[in-house]
Amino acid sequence: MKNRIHADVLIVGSGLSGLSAALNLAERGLKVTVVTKEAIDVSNSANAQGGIATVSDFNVDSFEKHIQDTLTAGAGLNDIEAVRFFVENGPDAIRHFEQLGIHFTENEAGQLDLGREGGHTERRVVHAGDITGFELIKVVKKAVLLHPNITVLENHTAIDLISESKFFFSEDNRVVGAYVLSDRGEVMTIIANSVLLATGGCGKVYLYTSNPNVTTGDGLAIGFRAGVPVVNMEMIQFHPTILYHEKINSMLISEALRGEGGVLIDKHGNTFMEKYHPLKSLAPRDIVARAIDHEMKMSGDDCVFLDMTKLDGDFLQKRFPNIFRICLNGGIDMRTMPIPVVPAAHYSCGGLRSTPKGTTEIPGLFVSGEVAHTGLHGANRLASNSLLEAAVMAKYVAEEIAEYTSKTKPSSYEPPDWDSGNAEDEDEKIIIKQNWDEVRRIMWNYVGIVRSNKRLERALARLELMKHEITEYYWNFKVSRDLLELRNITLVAELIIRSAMKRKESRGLHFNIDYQFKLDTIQNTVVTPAEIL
C-alpha cells in the first residue's frame, strides 16, 4: 500500500486552536500529523487583529461582568456552562502564551494594556499592537515546527474521514483517520488513533467576506458528513465594518477602533447608531451591521464611514500601526479623513455539536476552535471572544485526546486505499468555477444580514438544482481542491439556509423579516446528518 501515513493524532487545521493543541500533544509524547491546505500560517486566527478577551484588571473587571457580556451579546442562546467555562480558564492562556514568548502590549506602566471592543462593558482585551493573531501564530508556529514529534503537510486538503462503520460494517462508527490530498495530486491514506478538527470556519460561503480564501468550511461538511450534527449553523456573524477600497480585499477594520472612539457616520458626517443601541458605535456586532446595512439601503451608497479623526494623531499610528499602514498604503489617512467601510461575512457562531472540551458524539473525532458548536457565542459572537475560544479549547481538546488515545487500542482494520475507480481528469473547471461564484452569490443575496422567507426558499431551490451537478462531477471526475472546496461550500450553504429555515423567530445574528420577534422559548437549531445525506 502507498502514499500511506500512521500517526497518534491527526489534526486537520492549522489555526491557533490546531496548532496549540498539536503542541500540546506532542508534549506528552504522541506523534501529530498536520494537514494544511496552504501554508501553516494561512488561518483565521492568523488575520485576527483585536485581541483575547479575558479578565485581567479584577480592580474594576470580573468574571461575572464578562459571563454577562457574552450573554447580552449572544441574544440568550447561549450555554451558561460553556460562557463560565471559557470565561474563567481565560487568564491561564493568557499566561500559557507569555511562557511561550508571546508579547503582549503592556501601558506606560507596565501593564497589559486592555482595549475595549463592541459590547463590552469594561476594557479586557489581551493585544499585541492590531495584529495580535499573526503574533500568536508566529510563536505558536515555530514552537509546532521545531518539535519533533509533529510532521506537517501543508498544500494538503482533506477529503473525508475514515471510520470502521463505513468500510467495514462494524456498529461502532469509531474514526480511524483519513483521507487527505497531497500536494503532487495524490490521495493519501493516514491513519490515526484521534482525529482533531481544527479548521476554522466558513466565510468563503459568502461572496464578501473577512476571511482567507481557505475558510471554506471543509470541517463542517467532513464532520457533518461523519455523522456529526450541527447546531444554530444560521447564526452567522457579519463584521460591520470591512475596508471598502477598489484595491484591497478582505481587509478587516478592528472593532478596537471604535473601542478607543471611532464613530460610524455617513458621507455626510452625520452619526446614526444613536438610532439603533444605547451604546451606538460600541454596540454589538449583529446591531451594528444591521444598522450600517440599513443606512446603506435607505440611501443607496456604497458604504458608510468610521470617523477616527477626533483621536490624536501619533495615538492612532501607535495603537494601530497596521490598519494605519494599510489605510494610507490605498490612499486613506485616518488621521484626517474618514475610513470607508462595509459589513461582510466573518464569523460563525454555530458548528458541529461538541463539549466545551472539544469531544463529539463519534468515538476518535475531536474539534477545536471555530468549526466546534460549544454553546459560548449564543446568537452572535461577542468581540475577541473567538480567540479565547481556540486558546483555551485547544488546552483541554488535547487532554481529552491523550486520555482517549491512553485508553483505546489502534484499530484492527486496515483502512483502503483511495480508489478512483473509472474518474477521469477535470475536463471543464468552468463548471466548478460557475457553481462556486453562484454558490456564494446565492448566500450573499438571500441568506445575508437581512433574510426573509420567500428569499430562503429560493436560495434552496437553486441550491438543489447544483446539487445534483456537483454531486455527479464528484463521482466521475478526479479530486482536486477546487472540486473538494465547492462540494464542502454546497453542503454548509445547504446547512446555513436549513437551519435559518428552521428558526421562526429573529433573534442575534439570525434576522427574518417575517419573524421580527423573539420567541419566550429559547432553544438551539440542529441539523442531523439523517436529514439530508
Ligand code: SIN
Given for the second form:
Amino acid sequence: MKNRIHADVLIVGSGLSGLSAALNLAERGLKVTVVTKEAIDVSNSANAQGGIATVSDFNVDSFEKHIQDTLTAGAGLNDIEAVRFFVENGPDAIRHFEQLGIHFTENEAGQLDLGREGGHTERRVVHAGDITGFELIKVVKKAVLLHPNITVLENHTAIDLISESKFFFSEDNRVVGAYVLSDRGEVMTIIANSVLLATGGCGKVYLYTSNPNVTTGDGLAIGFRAGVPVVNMEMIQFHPTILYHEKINSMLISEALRGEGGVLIDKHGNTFMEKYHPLKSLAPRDIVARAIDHEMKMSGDDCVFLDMTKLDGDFLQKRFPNIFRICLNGGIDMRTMPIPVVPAAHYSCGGLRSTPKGTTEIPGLFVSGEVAHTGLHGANRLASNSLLEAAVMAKYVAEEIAEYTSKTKPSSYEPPDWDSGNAEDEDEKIIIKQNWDEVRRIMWNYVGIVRSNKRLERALARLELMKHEITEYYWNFKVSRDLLELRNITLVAELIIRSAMKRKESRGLHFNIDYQFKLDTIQNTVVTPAEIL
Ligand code: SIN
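Now that the form predicted on its own has been shown, please provide the structure of the form predicted in complex with the named molecule.
Complete assembly follows, chain above in first position.
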C-alpha cells in the first residue's frame, strides 16, 4: 500500500534521547524509523550549552550531594528513588559518550573540567566548551546516519498514534504505530511494534523562549490524546538569562557564566540578588528568574544585565567561545560591557507520566527525555540535569523496548489509511497565525513566571474559545505542520493552565500570588485525558 511503512520501533524526535535510543536499539538488531520535524540536528539538546551534571570527582563530591542539590532545587516534589537512579547512572552515561568519541573539555591535569551552575554545591558539570549539546548530537547523529538498521525521515511531523483497539481508554489498548505528515504533504501510516516519544519540551507555548521553533509540545499532546496522563505540567522553568537583543532571538546565556563568577546587575550597575537568596546570582533558577521579573516590573526596565567584566578576558574567550562570539557579533563585548538579559521559557519539568525507564501505562508506548515526567526534577530542575536524564533514559528505555519487542507478537491489525479532509481554505493560514500568536501571548502574560487565580481563569476562558475554532479546522481541512503544531500547543497550554489551577500553593517554579505559601502535604498535580478530552 502507498505511504505505509513497517518498522520494529518508531521514534518520534531526534534530540539526544531519541537518537541515543535509536542507536542502542539498532545495535540490538531492531529496525528503527526516526521521524523528526526538521533536519536531524534541530533540537533543544543540540542547543544545550551547560553540560551534563554528574559526579566525577569523588574526592570532593558524592552521589549524596548531587541527590541533595537536586532535591533542594526540586522543592520537595521530586521522587527520591528516581533522583537516586539518575544520579547514580551519571558516570556510566559519560563513559558511554566518551566511547562514542565525544571529547569533553579537560583541565591542565588531563581530567574532566567541571563547570559549576546554579543550585549545585560542587563543580560537577561535564561539558564540551560551551556547545556540549552540539558536540553530543554531532557524534551520535553520525553514528545514527551510518547505521543500516536506522531510517531517518526528516521534515516529517507526527500527527497521532494508532492504537490496536482504536479506543485508547480500553483495557486491551496497544499502540501499533502513528500517522505522520510527510515532507510531501501526504499522510503516511507507520506501523511499528512500539513507539517512543522523544519530542522534547514545549517552550514555543510561550511568546519568549530559549527553545528552537520545533518545541511545540507535540509528544506531550500526542501521548495525552493516546491516554497517558500528565504530571506537574504547571512546573515550567524560565531560564533567567536569555540574551536581550533586537536581532538575536532565543540565545541562551548559559548559567555556567554565573558559575564562573558572572554577577547580575541593574542598569545602574547595582547588584540585587542579595535581596532574594544567600547564593545570590547562583541561586536556583526559579528564584533568580522571579527576582529578575520583579526587578524589571519595579523599575519598568526591559532587561537586567550579566556582568562578566571582572573576569579575565582571555579566560572568557577560552571558556565560552560560542557565547563570546555571538555576543561580539551582536555588538556586546562581554570583556568590557555587561550583557543584557531577560528570563524566558526554557524547560518543562512536568510531562507524560512514566517510570524512570520510560514505560507508560499504555502497552507499546514509551517516552524519553523532556517529554516524560519521571520524578527527577520535582518542582524545579537543577541545571544540567536534563541532559543527564535524556542520556540515562535513552539507555534504559531501549532495554525496555527490546524486552517488550521480544515478548510481543507483531499486531495483526491493519490500520486504515488516513482520511484527509478535502477542502483547503484561503483563510486558513491567517487563522492559524492569529491563533498561534494569541496562545503564546496569553501564556506569557497570564501563565508566566508569576500567576494568579484571575489570570489563570482568563487564560482558560480564552483558550476554550480558540479550541473550538482549531478543532473545527482540524477536522475539516487538510492537515499542515502549522495546523498540527497549533492544535498541539493549544492542548499543552490548556494542560499547563489546568495543572496550575489545581495547585493551591506556591512551590518551586509555580508561583501564585493568591497562595503565597507551601502546603505541608506534597502532591503531584495529575491531569488525565478523561478530564478534558
Ligand atoms: C545553561 O547552560 O544555562 C542551560 C543548561 C540547563 O538548562 O540545564
